[in-house]
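To begin, one chain is listed below as structure tokens, in the form predicted on its own.
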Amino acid sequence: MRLPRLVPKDPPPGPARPDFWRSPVRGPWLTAMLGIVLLIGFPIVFVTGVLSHAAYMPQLGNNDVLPRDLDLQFITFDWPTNPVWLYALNQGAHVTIGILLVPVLIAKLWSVIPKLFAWPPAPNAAEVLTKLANLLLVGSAFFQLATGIANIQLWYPWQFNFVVAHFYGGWVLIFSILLHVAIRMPKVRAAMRTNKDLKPLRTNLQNTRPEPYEPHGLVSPNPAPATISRRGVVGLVGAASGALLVTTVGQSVGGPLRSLAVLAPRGNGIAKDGPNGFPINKTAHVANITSAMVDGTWALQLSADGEELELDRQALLSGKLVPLRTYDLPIACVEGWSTTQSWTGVRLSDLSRLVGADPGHVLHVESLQPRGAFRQTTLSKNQAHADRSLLALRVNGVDLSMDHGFPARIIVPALPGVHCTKWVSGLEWSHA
């Protein structure tokens, strides 16, 4: 007896019909060209996120922003703090190259996306197979790009913790990618070798040709007439990406692109506030400081090994204890944006020494926030003594204004942005 088919061997009308998609252009080695430029962008997207979170030094006292049992950090050590610009060019490569890869994935997955609707949909259990691993991968991809443009905007529509769900999705990427290459290489190389490799990219629109056709394939059995190329196509998704670029690396380079960088509104540099008008992620109002937190009432609290003292904002500013000194330092933030400020204020290092504070200390800061991420965090032992590494005071040659941080702040070269902390209460150096 034969048992009835559950799938109908004929597609129905629509999509699933070979002949459905009908673009010359549409076929293996654009496919294989599209996938290459991802191959390369997307790990280095990866490998900067994990930079990333290795320089929020997890290990460390209040820095840890995943569950420490659960943390695919395998990598920890002391974030550098020379040059000051690292974490501003980590950063800012994280950031521009994963929005510069947005017109490419989606031109790939127009590249594939007859397979989508192959028919039947699941012929055998190693095209199930293969269809979980493009899923995985595509959702991972999207999840990652959306979650993260979201968060460059500073736009939180869910409910879980974006560091969280960011870092594991990262993982889960790189993962489906790594799968995705060893099922599909062979396919790509046979591909670049037939066309001879960049072939494509010379070939103009009058002689633009299907590629061989293969049942189940991406080339439609049923070509229409050429209306683009595969180099117009190659040259679209170039001037899109390219257009991402103008309009978002000025946040992280400075100079006269900064002011054209419209999808970064936190990094475009357009001052308002004079020498404080640089960009800021958390307000005094949303960090819940008021100005009878940060009056003349404010002191600052040393504390080390038992040994205790407080610092009132005139002593700190006086020069008498402490020397004052100014740096150019930058602050970078993991939003992409970075800026470059002329700070004033006493070091770190010279402060631990009133405490009798050794260089084997690691600093733990706290700050007025009431509540919040990051209101305590700790600093490694070579960024609490670094030379450059300031409580600042003052910026560009006046006081800090409360949503920089006054009464004071830490300024650290290299630091991420978040663990620059701002409305600075009490530092205390200890061994762990």
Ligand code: HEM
Second form
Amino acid sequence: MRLPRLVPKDPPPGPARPDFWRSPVRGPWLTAMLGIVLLIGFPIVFVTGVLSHAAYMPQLGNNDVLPRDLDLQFITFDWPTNPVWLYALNQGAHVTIGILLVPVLIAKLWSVIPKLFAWPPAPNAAEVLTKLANLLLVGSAFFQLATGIANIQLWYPWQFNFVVAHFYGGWVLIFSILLHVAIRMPKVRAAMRTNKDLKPLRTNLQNTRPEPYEPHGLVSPNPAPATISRRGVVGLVGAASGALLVTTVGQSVGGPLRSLAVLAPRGNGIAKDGPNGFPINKTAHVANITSAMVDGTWALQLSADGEELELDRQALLSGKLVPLRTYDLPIACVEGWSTTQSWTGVRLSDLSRLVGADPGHVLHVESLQPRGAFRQTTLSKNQAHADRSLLALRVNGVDLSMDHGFPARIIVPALPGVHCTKWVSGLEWSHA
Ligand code: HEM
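Okay, that one was the form predicted on its own. Can I see the form predicted together with the ligand too?
Below is the entire complex, every chain and molecule, led by the chain shown above.
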């Protein structure tokens, strides 16, 4: 359906004129190429995001990663405790791949920018809908990347709840991508066929030629001489993503790359000052934990089906009631960083037996934190009874520091760091 003409027939001078855009490398092939990279990357980031949400096990007791009434719990299941590095891998991939996509998205937008100014702006209803779909796609892509990066840089220039907005923003983005692909796939295929797939990656600058001109397309009607080849553009984008990779991924994979992770918000995770020198998400000060709350009077409250027991730190450390165990386990943050440390403490399953609880019980964990998120969390049956699920009292051979959760903290394999509750005050096993 043609819409009534609201704008002059001829485009005004400037970006609305096709000959304003003169780059000879702009065209369906480059756009399709960048699009294919985004089409591979964004779903991986989306799936790891949804899995991050599932890892919180929002269906259990006190676990409210999103406010209950806002959590439609699309995907929930029993998050495993094996392999121990599962969440570290998931969130490391989420954040790292998300960051790598930034240069690709910017280059993709550069490659299609003439379309943004195409004249007339709204020739027909179909074009209006396509433009609105593109706006939703570009808007949600930038929203996800911008909020994600600001969040991991601990910068919150907004009033809304990050997790809620980022969670649902992810669904909007993935549906916009599906719509976009449905509309554009025929063009992508044609572009790949015309250019014999990757041939432009073997074409040097001297042989770089504009693609065939199509009215209202991406190719310039009046291209300038080439100053960069298409493979040069792909190389530049690849180099930018590569630089981001080298300066970020070390926070997740560790090893020699860790010292290069200069963009890692919490430092590169190399233990600087002593056994407690590894990264911290929330300090005791931020959590309103004072030394008076954790001094010698602290005792752990255990309970199950009316059975109660109180144990102080000495009793736990004595190893008489339940044996002390030491395991090397990762602590993996939602922000993507993770580090493996040597934790010593008592098994949650051993403690459960002191109050007559059994593997059919879930575990509600209470923290000394007077208020704030993750003050109370719930561990599933398999998490509460897994062999290496610990109430940790020491790390790397010394007492936990207050910032790492002294007098005691939860360490469960493959669990998001925020659910490895610090400053534990109570453990309650129950059937729900
Ligand atoms: C640079 C890019 C990105 C960064 C740094 C980033 C960062 C994060 C962080 C830190 C979380 C954990 C939130 C929390 O549990 O507190 C998260 C969760 C999530 N992200 Fe991203 N993200 C990025 C891109 C994306 C994109 C592109 C999508 C969608 C396609 C996405 C979808 C999600 C989803 C669905 C969650 C789960 C939120 C929840 O637990 O409720 N993210 N992201």
